[in-house]
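Take a look at this single chain in structure tokens; it is the form predicted alone.
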Amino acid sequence: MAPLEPWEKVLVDGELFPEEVHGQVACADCHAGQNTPDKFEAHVGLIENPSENPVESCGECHPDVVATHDSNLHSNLEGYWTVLDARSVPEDHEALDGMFANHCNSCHATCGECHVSQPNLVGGGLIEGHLFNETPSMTRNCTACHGSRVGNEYLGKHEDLRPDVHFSQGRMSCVDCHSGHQMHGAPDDCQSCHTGPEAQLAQLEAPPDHRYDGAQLPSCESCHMTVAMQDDDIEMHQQHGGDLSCQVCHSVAYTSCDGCHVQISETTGNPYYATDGSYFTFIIGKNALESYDRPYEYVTLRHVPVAHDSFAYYGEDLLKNYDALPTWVYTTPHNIQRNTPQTESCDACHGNADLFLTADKVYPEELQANLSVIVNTIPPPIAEITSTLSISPTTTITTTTVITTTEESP
């Protein structure tokens, strides 16, 4: 979309907006300012983004949504701090907090940046003349922020890579899988809202602090029940329905990044966030988050853009516990295809070391951090597996031995 002029970004639809429920609220009730026809006086004390304070601006009409605001990952960005806290030590928190405020906090999204305007991160601007959209725009809200990976993969914007089948065949938008319930930070368990005798136990559960924390929502198995039950005629589903994440077989190449860090501008001398490079990968590794909700042994992995010296501008060795977390992490690429190179045959994966995260693919300085996800033994080719024949509960004999015996027999 072409850049908007400043006046275009705040243009209110004078016909439609007054007719909707939000248009019947006086402007100053949300935006403050002064009630005067003089433009400059009217804007004194103006609150540009009222939903920065959602309790005051939205809570009267949307108490259920505001009640979960503190656990909304879009607003609290807790996922970032989950990682930063794990890689650092408490005494460096103040320096990291300054870095975060300068370079990361712009990813924060308010109610209005999803339902009224484009996010400020991508320039802001009203989407439909200040009309409030119950369902955010996929391209002007969701992928405006989640674009470099999720959006480009899902919409097929990478050369020679098809869009996700859910988009190309189903025309599904983000909210078809990611519900408003989740986006607003509501808990995954029913009891937290619908209280009963077990309510006290439910309140002990901490809200998710990472996108892969808690129940797997959405999950492929929620819609593809025959796969989850291993109740179809696809042999790979029957063999691997419980030990491989769906993306291991049904994703294609996706983007990984290296060396995200604070760099100094040669022009202004100011710090800014930069990434050394991005590249296409398809890597299978061990599941470091194995749990009841994510029981898989193998998952797809993506390299995250972090380095030992990512924040060196703000202090020396701020990531003292850098090795506490892998740099190759569990990922769910948004580029699902029914037919992929992995689904062509069993040996597309078995015996194919190119697809697995082995130690030789990991930067030496990151080896220790990734021990939990590195695959030490590649699954052998199918021929090696099937060549072992069981002839008794305690004895096995290989086909190679059988052939040798036959040749030596008279």
Partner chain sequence: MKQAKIPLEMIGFLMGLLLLVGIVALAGCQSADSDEAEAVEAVANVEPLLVETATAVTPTEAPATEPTLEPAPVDNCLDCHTNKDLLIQTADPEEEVIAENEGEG
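Because the structure is predicted, anything quoted here is derived from the model rather than measured. Positions refer to the first chain, counted from 1. Whichever C-alpha set is largest while still superposing within 1.5 Å between the two forms counts as the rigid core. What changes on going to the form predicted together with the partner chain:
- Comparing the forms between these two forms on their rigid core, the Cα displacement of Glu41 reaches 2 Å or more.
Same protein, different condition: the form predicted alone was shown, now please give the form predicted together with the partner chain.
Just this one chain is shown here; partners and other molecules are left out.
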């Protein structure tokens, strides 16, 4: 995405914008400022991004959306706090608040940063001459922020890696799976989005505590219904429909990162981060979030860039409960392919230790944190299984008990 010139960022479409419904509202009603031809005077008191206050700017006409603003993850960034809370103790939250304000809060997105302009995180600027887009642009809004992993993987921007089949073949945009309703959140309770029997039970105890809590939204099976109904002739679906997440077979290499550290620059005073490294991985591990809706034994794992001393600039040992969560986390890469190295044969995975998260692949200081996802015993080669059972490999596949849940066939 090429950066916009300064004038491009503020150029209003003089023909179309006055004709649309938002063009009927005087500029100053939202942006304040002064109605004078002098540039400097005109910008006195200017509100650049009116939807920083969505109740006043958007709420009059869109009360239903604004009502969900406080629970909108794009606004409250609650996902960050889910993991920060888990890895820290309350006494350190004040220091983490400061860190969060300097480094994490820039990811906060307002109504306008999805529907009018590019996010400030990538320099801002009007997208279509101040026209309001009901559906955000995939590349100029969604992957502008969700770019280094989701965007690059989905769009195939990594060398030698194909784009996700839903993009290359289906030309699907983010909103084809992730609805506006999901983007905007729910007004009162977490369970409106985190549905499913366990989430409903949890309502009595505690709110959902991770992104994969509750029903899969979206789920692969909602489109690939033959897989869900076990109504196709793909033996691997029959064999592994319930114990492998779809991505275990249909994903390819994706980005993992190590050791993010944040601090304030001594020279410029600006906040900045540095990561120790990013690299491609395809790693299968145990499912630490096993549930009714995600019953899989194995899932794909991605290393997140947290380290014991990620926030050391803000205080000593701020992640006292570092081991409370894995650093290799359940992930759903957006680079789905029908055919992958894993689908070539049974032994592409069986007996192939390279694909599994074994203890030797985990940093010693992270071993404790990852005990729940480390694979201790690699699934044996098929020949070994069949010799034990004294039956042929073909028989093994075709006669194995049908698995109870679902798998996909992109």
